[in-house]
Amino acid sequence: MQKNDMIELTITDLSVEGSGIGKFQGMTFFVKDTVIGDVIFAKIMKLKKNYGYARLMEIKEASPNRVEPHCVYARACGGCQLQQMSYESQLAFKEKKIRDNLIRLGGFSKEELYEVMEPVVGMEHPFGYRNKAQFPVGYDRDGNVVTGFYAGRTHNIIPNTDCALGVPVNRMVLETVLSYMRAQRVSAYQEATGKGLVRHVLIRCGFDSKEIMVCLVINGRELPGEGKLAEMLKKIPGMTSISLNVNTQKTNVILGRETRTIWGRDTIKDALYLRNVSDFSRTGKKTVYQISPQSFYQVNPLQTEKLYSLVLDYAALTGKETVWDLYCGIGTISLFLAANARKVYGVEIVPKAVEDARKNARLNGIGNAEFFLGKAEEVLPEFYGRAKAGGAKEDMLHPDVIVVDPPRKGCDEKCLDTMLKMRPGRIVYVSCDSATLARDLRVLKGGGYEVRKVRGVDQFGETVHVETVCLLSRKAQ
């Protein structure tokens, strides 16, 4: 075998990145855009010692689980990996991904997981669900200003103003921004040279409030004719906030530290509703949030309601408990919990998010939530030490519940160690990466906790990503 050879493969499995897996002459090949059950012709693109990568060239026999992708850019774009797969198959893939990681990395047995795993919570409609999108701006081969999404594993922009996962207003905003840039001769940023002005267009949409936020990320401090841009954008129904974010660094990090509002409010509002976890119907009870360009706010609000309602159900609060909410962001989970707890302490590293969390508490009339700025792995040990020495409240030392929703890398070792020292009765772990979840659950399990429930929530339809919520309780001594 050598590069560019054509081979026939039967796809028998999927990798965690969603690539199909098949074997030819004993060697494993990974092929993007395929589904279990497909029989395909593929071209070998890269060969390693024991495996290779191939490109789908022709489907000889389609899997019964294959569907026509909703978006014409699905194969080229790096945003979606599973559009060629039926939604039922996507949910099965995600449930298997969680289970496999817990077995392989967490040390759980199949029998244990059979007892505690519940079915993945799916979406009613797995398109048009994103309330936030960040579109890079650049040039096509003819030198025209374009925006869209990066092709898989590259920073080449595929022009597209109408992403199938986003809201319809995205198209109106992007076409308005492009029209303004052409009329005002405003340049697009070029990564290779670090030259050019407009880097990204960030759009947020309040699903409940219908308020729209637009933030242009620029490689400079001023935008030519910014008043003209505001005049054009504010005609879009629901437009509430238009701002500029300054990022002059040569970096892949999208947002800089400074944001300046050029029209409207600094923030938009949105609401999340509590749901019955038996059938996930809305209860009518809602929590309102203020969201800034830098705020972390889950991108799929309808599924977030289900996720946070599960967190509240797992926490089993009676109104008497003290709760720590680590990596709390703008207080989205904290405020869900506060209505049912005696006291909630939130910890977050982003200053603006902590500011927003405090504003959100006041906005909802919640007086029993307190927020601290800093890294969870530093703040938690500090308060534990102070409480141990009598310099902080006793309820900080031994909370009833700890809720943790860390970034993709999972919890810091010091944070896990302090959680075990605090010995809460219950830990509710929310994870966007079941691999790091599995690693951390192994530590918590070794520290005297039992996993009681595990459930995936599909926050990211058509992609390989899945959110997981897990309940642990302390073993009886």
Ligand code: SAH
Second form
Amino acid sequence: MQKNDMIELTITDLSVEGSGIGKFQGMTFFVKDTVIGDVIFAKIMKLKKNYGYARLMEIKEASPNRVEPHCVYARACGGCQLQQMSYESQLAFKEKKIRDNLIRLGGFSKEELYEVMEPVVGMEHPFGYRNKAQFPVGYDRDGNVVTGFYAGRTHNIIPNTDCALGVPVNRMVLETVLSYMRAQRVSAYQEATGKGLVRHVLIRCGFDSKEIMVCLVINGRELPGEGKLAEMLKKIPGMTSISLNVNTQKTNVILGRETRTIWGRDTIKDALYLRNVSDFSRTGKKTVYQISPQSFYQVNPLQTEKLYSLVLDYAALTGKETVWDLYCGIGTISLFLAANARKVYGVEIVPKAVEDARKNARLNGIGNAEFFLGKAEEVLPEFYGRAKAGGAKEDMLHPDVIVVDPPRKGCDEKCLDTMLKMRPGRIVYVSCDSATLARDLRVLKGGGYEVRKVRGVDQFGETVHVETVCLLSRKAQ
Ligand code: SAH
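Following the display of the form predicted alone, present the structure of the form predicted in complex with S-adenosyl-L-homocysteine.
And the full complex, kicking off with our chain again.
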């Protein structure tokens, strides 16, 4: 067996990254763009000791779960991994991914999960759901300025102005930016040399408000003819905020620290509706948010409404409770909770997001939410220490509920440790990576908590990612 050999494989499983898995002569092969049940011909690309990677060349027999990808770039682009799978089988994959991680890394038994896991919450339309897109800007082979997406595992740009997961206005914005760049001879940033000006175009669209924000990330402080750019962009219906973000670092991090508005407002608004958790229909209650370019805001607003409504349901608030909302971003979950709690304390590391959170509380007439800037693993122990010494309020020491919604790396050990010391009655854990969730649940279980409910919410159709929400309660002692 060697590189470039053609082999026939039956796909029997999927890796967590969404690659199909098949066996040939005892070796395990990973093949992108395949579906469980496919029988395929593949070309060996890379051989390791016990496994290898192969490229899909021909489908001999298609799995019943295979569908025609929606987007012509689906195979080349690194953004979607599951477009060739029917949406139902994507959901089954995601539910299995959560379950496997909880068993393998969280020490759960199958029986235990059977008791607590509820069916994954799917989307009505798994395309056109993203309210945010960050398109890299660069050059094609002929030296033309292009925007697009990175090809899988690389930083080569596939020219594209229209992502199937995003909103139609993205195209208009990108074409406007490109024609401005061509007319004004503005250069695109090149990663290899660190030269060139325009790095990324960030577009956000309020699904409820229809407000649009465009932020150009530039490798410098000025954009030649920026007035012209604003002039052109502001003609797009809904345009509300146009800004420049300065990022002169040689880094993969998209946004720099400094943002300057060149037209319109600094932020856009959007609203999220509370939903009935029985059928996920919208109630009339909504919370309004203002969002800065730098702030985190969930990318799939319709599914976020379901997710937050589940968080509120799991928190089981009666109006008397004190709640900590750790990793609170612009206060989205905090404000959902505040209407039903006595007091909510939010903690967030990004200064602009905390600013937004405070403004959002005022915007919604909420007076019982307070926000603190800092790392959850520092702010929480500090308050705990102070409260114990009598320097902070008793309710901060022993809240009724703690909600956490950390980034992919999960919660810091110090944060988990303090949560356990605070002995809340319930913990609601929202996670975008079920592997780190599993690791953290193991710690919380060891500290006297029981997992009551686990539910996946699909925020990212066509990709391998899935959000999980989990309810833990303190065991009676
Ligand atoms: N709950 C919010 C945000 C979730 S995303 C929402 O649903 O919109 C995770 C957030 O955690 C981001 O806003 C990020 O800036 C913040 N964050 C990352 N590390 C952190 C830390 N160590 N302490 C506090 N916040 C952190």
